[in-house]
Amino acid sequence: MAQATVNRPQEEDTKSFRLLSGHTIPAVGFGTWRSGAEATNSVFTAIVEAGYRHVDTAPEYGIEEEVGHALQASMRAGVERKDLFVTSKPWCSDLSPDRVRTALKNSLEMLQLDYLDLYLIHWPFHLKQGASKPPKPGDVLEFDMEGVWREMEKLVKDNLVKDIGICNFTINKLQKLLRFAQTMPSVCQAYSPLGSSEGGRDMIHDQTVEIVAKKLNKSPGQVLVKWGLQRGTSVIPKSSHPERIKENIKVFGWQIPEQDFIALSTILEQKRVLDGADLFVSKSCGPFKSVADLWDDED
């Protein structure tokens, strides 16, 4: 959970947000990271049974083909492509100008789609093909941010992608991008709106979250998703359990009271769950020798 600016809760439900391009993004999406063998069933359940219309995936998750099967099955079940919002992200080994379009076409082939609604730079770092985790000497390459962004802009002009954006950018990196971008990023995506039980912060079992959930007769997951919506951001929860998938989108028609919203916004000991250390930090050979280097010392 990111540190929040405490805002007064919204009085009305927001089921979508308008992007800079004029397109809209559903307020609640379905995440597919670590879905594994359950990806096809989970995505189908999310779309057809639970009513999600935004599906977020990436080639690095290793399940784009399975997501594609679910998308096609959902459309055969009566959901129209124009009503779906599909997001993917080129992996770091494809972050060179000559590989961006190929990466997109590979994703489109796996997903069995003609276009994406949103294409995001997954991490603002360029890795050598087959890079180790953590990286070995020479695995982390120079990132031509402007060259990559120019290629992503071309994808929009060619109607292969409706919107482009970023993930895991610091303010410093975002400001650099904005200095040369002709098409502004529509989205800056964060992650883990429910926290993480694997070495991070498990927000589902946070005491404050549990107290608010009990008071409102909602699940902790619903409270966390609703908190994100009330602070003005779209939210992409992930689950492989059918009942939780359906539960996590039942966040409309009710509000978190202001005092409870403030309590959630000021939970202590907040931390970045996924800091990129295993992917990019090499203390011996760099170029990033610490997590602080990755995040431009902005924490």
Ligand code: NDP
Second form
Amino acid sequence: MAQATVNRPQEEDTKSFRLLSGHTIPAVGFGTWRSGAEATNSVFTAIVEAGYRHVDTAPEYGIEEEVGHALQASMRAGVERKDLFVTSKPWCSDLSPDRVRTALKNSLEMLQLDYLDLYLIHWPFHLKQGASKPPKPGDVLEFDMEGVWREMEKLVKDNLVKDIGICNFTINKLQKLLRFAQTMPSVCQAYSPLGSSEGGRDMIHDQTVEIVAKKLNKSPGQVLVKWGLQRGTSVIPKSSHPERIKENIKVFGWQIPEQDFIALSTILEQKRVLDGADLFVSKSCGPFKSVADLWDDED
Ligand code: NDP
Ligand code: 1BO
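Please supply the corresponding structure for the form predicted in complex with the named molecule (the preceding block corresponds to the form predicted on its own).
So here's everything in the complex, that chain up top.
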């Protein structure tokens, strides 16, 4: 019979993690996908009222300009740029060597910054400009991973970004990247710590999460964020509600006991909340005809 392997929980109260580059990333960051019209207020609340120092965004979220307004307002309120950690990610239509630098410059302009702390390949696929979701025939182009990574490495050398990394890579794709990378990826982003929203999995109302939350006198959101931290990953919960934004970062000074940590780690029917089907799978014309194609049959 197969036995589930569970990492032992980290015992210390980690407020930041050290990256391969030597830089640090705050343990709890603020997610901004689907923040919509609330983006500026939410990011400002997160930084100035709740104490988040890491903001995760992307041009694909359509709110970089709003995030930029919040960052500027936060700095006017006294938070220093050096104490903020800002992440963005070039979208698939900019994943060619000739477009990466322009994509970064556009993000910097929208965010009103002169450097990013982290720049991540959002998804390892190259789409034509204006491609449909899911892509039509001809919308998916060849992805020159090495050429794109070289350009990202140059952004580090030119001090335009401090670290570079990846999201949504399979082991197969990561191994390919590691064969030619001169600058190692600092981060492979883990996301949706609360189970995400529309199309995700409502982990807030999961029975095990609710039981642990009640036992520890914490909210389900706090338990989920803390589980991610004790597992040894930085975590980027999103909320558009000020009370939840503040609640989700109150995860220091207490621990999930080992037994409860194991119960959370072995919740049944684990699966990706965002499998990329709506974004990239075209059953009739491909080239990705199934979710398994996207994930190199690794799941
Ligand atoms: P999350 O797992 O952070 O969940 C967000 C949902 O949880 C929202 O519906 C939010 O609602 C709700 N919520 C937040 N706090 C609480 C709480 N305390 N109690 C109850 N409900 C709560 O989802 P995301 O998918 O947004 O992931 C987080 C971030 O990760 C993204 O915002 C984005 O920055 C990043 N990401 C990156 C991806 C990538 O491809 N690299 C993919 C997906 C996400 P409400 O807002 O109404 O409070
Ligand atoms: C639309 C891209 C998924 C969230 O990062």
